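Below you'll find only one chain, the form predicted on its own, shown as structure tokens.
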Amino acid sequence: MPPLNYFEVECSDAVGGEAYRRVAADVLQDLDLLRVIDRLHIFIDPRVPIFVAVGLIRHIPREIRLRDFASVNVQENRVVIDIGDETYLAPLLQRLWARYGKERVEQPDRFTVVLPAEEVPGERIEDMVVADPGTSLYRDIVYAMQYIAPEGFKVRRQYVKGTRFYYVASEDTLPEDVVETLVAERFARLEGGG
């Protein structure tokens, strides 16, 4: 697993900061996020109180299309999908059932799915998006930040889009300009390397 290219915990209490560093490292490792998060800066000020985490994602996993794990054979009266990797079979079946109806989707064995040809006229079914790992990645990042943030910090703001994310938590409502300033300052440190 590649290490983070930048990982800093900024805290007015050195002992508390080190504890949060260990907690954050453990959570990121447990959720297998070290492979996708490139840079992370956490700021904690117990006097305010506030927790700010900003980060950059190493890469966004691409959408998984049917052609990525199966071959499609269009025959005269049916379309046969030969599954090469079962990893995405369940989401594929969910999508096919939603699109064509459960009664029209046959599965004679675990590596084959059959559709009537008239159900997919001229459609490039192999281009169908079956799963989007980026969606679950974003969910996992937010979950990790919730777990890392101090308990009792229930006022939250979060943002995950593209390769950037931030998570802000506090016990109290914070003015928008304070949040924007703190997030911008931490991104500047993060992108500047420290």
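Positions refer to the first chain, counted from 1. Just so it is clear, the model here is predicted, and its values are computed rather than measured. Rigid core (definition): largest C-alpha set, two forms, superposition within 1.5 Å. Compared with the form predicted in complex with the partner chain:
- The Cα position of residue 74 differs by 2 Å or more between these two forms after fitting on the rigid core.
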Second form
Amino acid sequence: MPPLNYFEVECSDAVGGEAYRRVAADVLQDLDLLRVIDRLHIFIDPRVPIFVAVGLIRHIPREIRLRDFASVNVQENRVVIDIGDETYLAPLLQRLWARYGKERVEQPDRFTVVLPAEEVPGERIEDMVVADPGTSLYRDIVYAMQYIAPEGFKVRRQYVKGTRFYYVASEDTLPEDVVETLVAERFARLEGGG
Amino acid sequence: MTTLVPVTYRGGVYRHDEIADLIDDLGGYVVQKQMMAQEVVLQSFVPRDDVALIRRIAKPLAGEVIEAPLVGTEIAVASPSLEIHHLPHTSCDIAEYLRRAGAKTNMVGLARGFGKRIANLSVEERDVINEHDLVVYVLGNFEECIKQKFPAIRRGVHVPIVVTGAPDRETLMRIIDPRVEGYVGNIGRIMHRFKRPEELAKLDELVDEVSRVVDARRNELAKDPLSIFPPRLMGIVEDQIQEVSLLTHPTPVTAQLTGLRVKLPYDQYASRIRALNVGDGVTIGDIADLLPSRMRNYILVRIKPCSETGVMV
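Based on the form predicted on its own presented above, generate the structure block for the form predicted in complex with the partner chain.
Starting with the chain above, the whole complex follows.
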């Protein structure tokens, strides 16, 4: 059982509902979203058919800056960046190459990057934004919902903004008013109680 | 007449050829040989009375002989699609488990098998499924969807069908009309590997159900026996067509309940295979139909019953 604060699957078919509860738990665990999603309500009615998932995100991860994973040592004629955690090394190099040119960025070993000092005059390179996990998070959430939803439900509508997201899918066209009512009802339940 | 039973021999590579020779000497057939690193698996048919003998001879080689009810069958595992929703778990786990029971399984990923209203089966898919001995339909979680879509994806399929899905067995029996040969409930869309005891028990139940259907088919065939036992015909093709040994397929010639699938191009080899002598001046063309398979450009050999040819090899 995932450590979400609220996790409910509402379904007219008891056996299918239970199966989808397991599917959702497995998918969220596989995609490492259990700590990201705070509350999730899934509504499925195979007779219509429709699949609705509404949820709240726990927190949006902040931007990753250079100082978060490396220390910067400014010497007389060069700047030495000492990498502590390699996770964001690839995007860091991409940015440095784009900014200073590949020939100026030296990497004598795996954990060290050296720049000539004249290239970074007085600049606080520590504050450089290296990656933004928030953008990939939204993508991951939508992907997880596509993964959980029955495959035949190809007509879909998705929304992720701030901490709220919803995903609606069906085999048939989705009437706007139906979607809005269903989503609003589930959001009310999600944010009100539980 | 000796009765041949399907068994699997599992042991080390060291001296495994002695077991293969022994099976041959006893009048049995090895239909598939798999070598994985230091392990070898022989899927074979051996005389019922000699199983104990093989066990005794295999013992010093640390080999084991186990009953494998599905040896000599080619089974299709039909999945609604080959998307991430159905693979790798469920479909692959089921196919792998059937393989352990001796079957040669092929995964048939339907192009449009998903959905409730939109599910359908193409002519090519239908023909490919009909080339197998049996088809296992791996269906999903909702009773309502299975009820509505199943008639569409079984249309024109005349081989025995076994259905799996999340509803229990009784529900599956109730919603599927006309009836199919086998049902296994409580296996739906699962997003993890089958590993819990209750999940593995379900796979065992599936193997039992498939074996039951295959046995019923074998009994039916015994009433009007085939002109030649498929593994015997397989041996003849392998011995006389040298190119078979050059193929890299795991099973270059696949044994089925009523025929063979020879993985050579139909246009170039069909007439050569038809002319092969099976003994006493009888050729393969006399006792079997050779058809172009819908699976790549393979050859499908359908052995005619003894009552039709008047020949028993």
